[in-house]
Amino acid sequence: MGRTLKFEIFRYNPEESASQPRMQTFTLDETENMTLFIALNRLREEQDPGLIFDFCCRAGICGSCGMVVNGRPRLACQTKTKDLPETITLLPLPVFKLIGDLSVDTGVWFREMYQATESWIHTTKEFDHTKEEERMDNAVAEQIYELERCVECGCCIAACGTARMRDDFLGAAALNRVARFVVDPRDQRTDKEYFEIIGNDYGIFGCMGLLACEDICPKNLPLQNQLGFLRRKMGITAIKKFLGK
């Protein structure tokens, strides 16, 4: 006999003047291997077609279904109800602009982050389509691939104490992105140039080191290692800059 789940879901549509922020209760019979994605779709199809939430891939790849589940940022498609208590509270991710109910706009934040960190290969080499691709050491390529696995779900930003207090903080996703270019041999930027981007209190020195970002990352990215790597590199750069080197 399956459980009857109780869902406490945040409801608010800022596009409707009459809408007010509130919590709404739903009940649903649990089925085998049910995920929050399946449960939310059933609630929308069977009980309330106006329920707003995001999804796309249903496989933990697109990052669209990020939300706060019982106080913890998660991806709905990767979260099974059997791992949760009978009462499940769902809230939208903080920090990001609310679209409605459980849906937030992470796209604008990540686009601005890419611009702030200049998230592209900086090189003076001109592209020649007639030449072979540049060779890269396999270990370096794997390191870059590891950092590229971020699906931009926003969970790390939502869990970050500094990002919750300061809207100018770059956050773990941005710093992880910078680390990806630091290790890329094709990028010709110097440590001093990277320092101008993240060597400040809204960059790597603004991180309080709580590491909630790594704790909740649904892709298990090595964020702790990258934050430590950047903090050491930028700290050394700051000392050299102070000494005039």
Given for the second form:
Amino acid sequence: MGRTLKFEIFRYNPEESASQPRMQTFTLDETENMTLFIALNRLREEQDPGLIFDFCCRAGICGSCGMVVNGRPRLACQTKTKDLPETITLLPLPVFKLIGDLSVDTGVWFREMYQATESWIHTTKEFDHTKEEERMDNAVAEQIYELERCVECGCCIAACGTARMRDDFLGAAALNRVARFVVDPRDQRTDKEYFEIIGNDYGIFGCMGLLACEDICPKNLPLQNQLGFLRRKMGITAIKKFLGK
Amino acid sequence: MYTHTSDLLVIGAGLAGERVAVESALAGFNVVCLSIVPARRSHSSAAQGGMQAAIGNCAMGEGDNPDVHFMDTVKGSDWGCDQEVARMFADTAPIEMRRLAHWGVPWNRVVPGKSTYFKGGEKFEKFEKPEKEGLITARSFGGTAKWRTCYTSDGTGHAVMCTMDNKCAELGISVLDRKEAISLIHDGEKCMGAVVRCLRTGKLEVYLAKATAICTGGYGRLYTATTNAVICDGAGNAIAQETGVVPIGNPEAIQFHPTGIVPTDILVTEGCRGDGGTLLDVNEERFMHIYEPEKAELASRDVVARRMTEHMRAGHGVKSAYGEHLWLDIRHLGDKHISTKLREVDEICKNFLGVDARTQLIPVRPTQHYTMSGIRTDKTGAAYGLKGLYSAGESACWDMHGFNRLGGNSLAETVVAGGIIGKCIVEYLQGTETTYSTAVVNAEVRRQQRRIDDLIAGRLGKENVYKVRAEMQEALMTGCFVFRNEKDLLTCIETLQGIYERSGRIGLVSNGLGANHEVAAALKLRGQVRLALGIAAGALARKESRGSHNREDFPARDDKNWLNRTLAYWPENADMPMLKYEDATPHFEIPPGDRGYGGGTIIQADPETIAAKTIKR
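Structure of the form predicted together with the partner chain, please, following the form predicted on its own?
Entire complex below, previous chain first.
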């Protein structure tokens, strides 16, 4: 307590013709249990209402506030200032299109991802409201949910070496999405069909295995396991294709 | 001017909005959904606990059916709900849960065999039948006779939101984020769409549609202490009320959740208590069973929040730098339960409090949580006053919650009401063609552009939007929270009237260009103060206590005079809402009675009037 925090914040407003990308320094007195949510809102309300950043749930469940905090992509709302040094450098997530200052366009990126991965259950079955639900093993339901916990914050994409080098790389969030449907017995897609989506260099074979995604994921998703799982599965599918099976 | 035309415009892409959209898209209509955040970040995704539906698969849900669910809902509402609507909801909910399972929701399923559960800190055993294995299971929630809350771990809202948004992607529905509707385009009779501010560029756009549905959620952010996301600011309700012809139903019906954490007011789920967590006071002793011997920690939210406040007032609160609070204790549930079934709770405690819930107590206090109040609609979801305007979900007063909604009923309402109202909108679209008046559209765009230009040029005054907003939130905290009385409400209204006047004199500190937050805050502030005045005026006028509305000076529920619903209109140029009233329900399936919890006395309604409106099913 009693610290004066120094914030170095990236500023650039593309809608303002005179605006130049730059770093700006703010200072703020630290209070008990302060998070970057509390700090940034105070900066905006007390010092510069033009400051652009995103928060929504402020409880670590919606994924709005991904940003680079002292060099590491993370959710600002669940970052406590007491865990940081006195100087805090905030940058917008790379890879995504900048909206202004710390705000980036994850919305459009992820909607394109839904289309690319066809992020929905593929089934020929029709819903029949007169029938009881199809049964599912609870362990399978929990396995699906485990992968469904992704909040689409974009941190894994921003931290990904491949995504930084090539625009068309799907990234861990998208590959994890595919894995979510692979483990779901309701989805009737075959391995060959998944291969069409991710069996290439912008999919699972583009991953260089640096695994910053695993280190950085604010929801601690098992991304390393999923990438390994898909790589094996798609590798086998590729061999089968080669052998004409 | 960018102008977009569609059959249906949905404002808000949370669960209710997207469910409405899906129904229209399935019927072949062209739909656009607008959201101020990417759809999956909607506040629906924050609901941890679950959705109530009388499926009755699990052992503790055996014998459940929509009648029991209906009765719990009516009791929970303190007989303030529309019973016709509550009945439609209870009957439809099980089908909707199954539909969601078909669409992809990974509901938790019945695991056969013996297992243990906690109630009031004690351990009990239950036996799940082998023949139910793999069917959708349920957990216990406050105010219910059976275990009825379908769930996916403690991320139900998130999981259903993912499935619904996937469905929208599959159907090719255009879901556009960072678009904020700032006014409705209407001629006093018919709604033609909305003027929308793009939150990427700050530019205005026009969305015209045969039907418009407002599904923007609640307005907890009118209060300082709320569990709601920062986007739950009432902007959708405000633009409806601003038309002058659309009323807000039961503005005074605001729910306070017993367990917001101190200091950040983030919600920890009712599932904690449902799963056997207890509330402790400064002496680390349980107290709920003293007030509520039957239900204890599992009484409905309004009752628990009230009892907690009472207990703190009696000097049993824990003092802290952020004011008094009580403790939530889930230590006895054990590591496995906490790290799987209550994982989000575990994370919240670690990330925001630095507390390990396995070994430490969680500081909690009642916090604003839910708005039963909303855009008043009929049972088809059509808003009163404007043809072609609909509302569903928390933004609406449909009205299945009356004066208190049960845990698990709101998340269920988003999809159940979304489906029902979505179908009604399809019927409306099938029978409707319309014309758009360019004069009306252009006048509204000019009016909105002038508001923005005036703000940027500083022509209105020099009031700081954040200061004025904070004063509005404080006024409601002080005068219109868990307990209410005439003196404090009068002060609250007087304060809010001063704030309303100042809200018209906002001047920007920043330049207002691009994705500017200050402009967005300033544009909606006036409408927010109108909503706040509605809450306070409605609360002052209602001289009784019902559900979440507790008048210290009128502690009885008065069925004789107040078995009705408030309608708050804001006529053009008014400085106070105009209050009207209508019957709470077209008929009674369950005539007014005792809830069985919460205590309090009831001033009986005239028995003949009740009998005349009571039907048998």
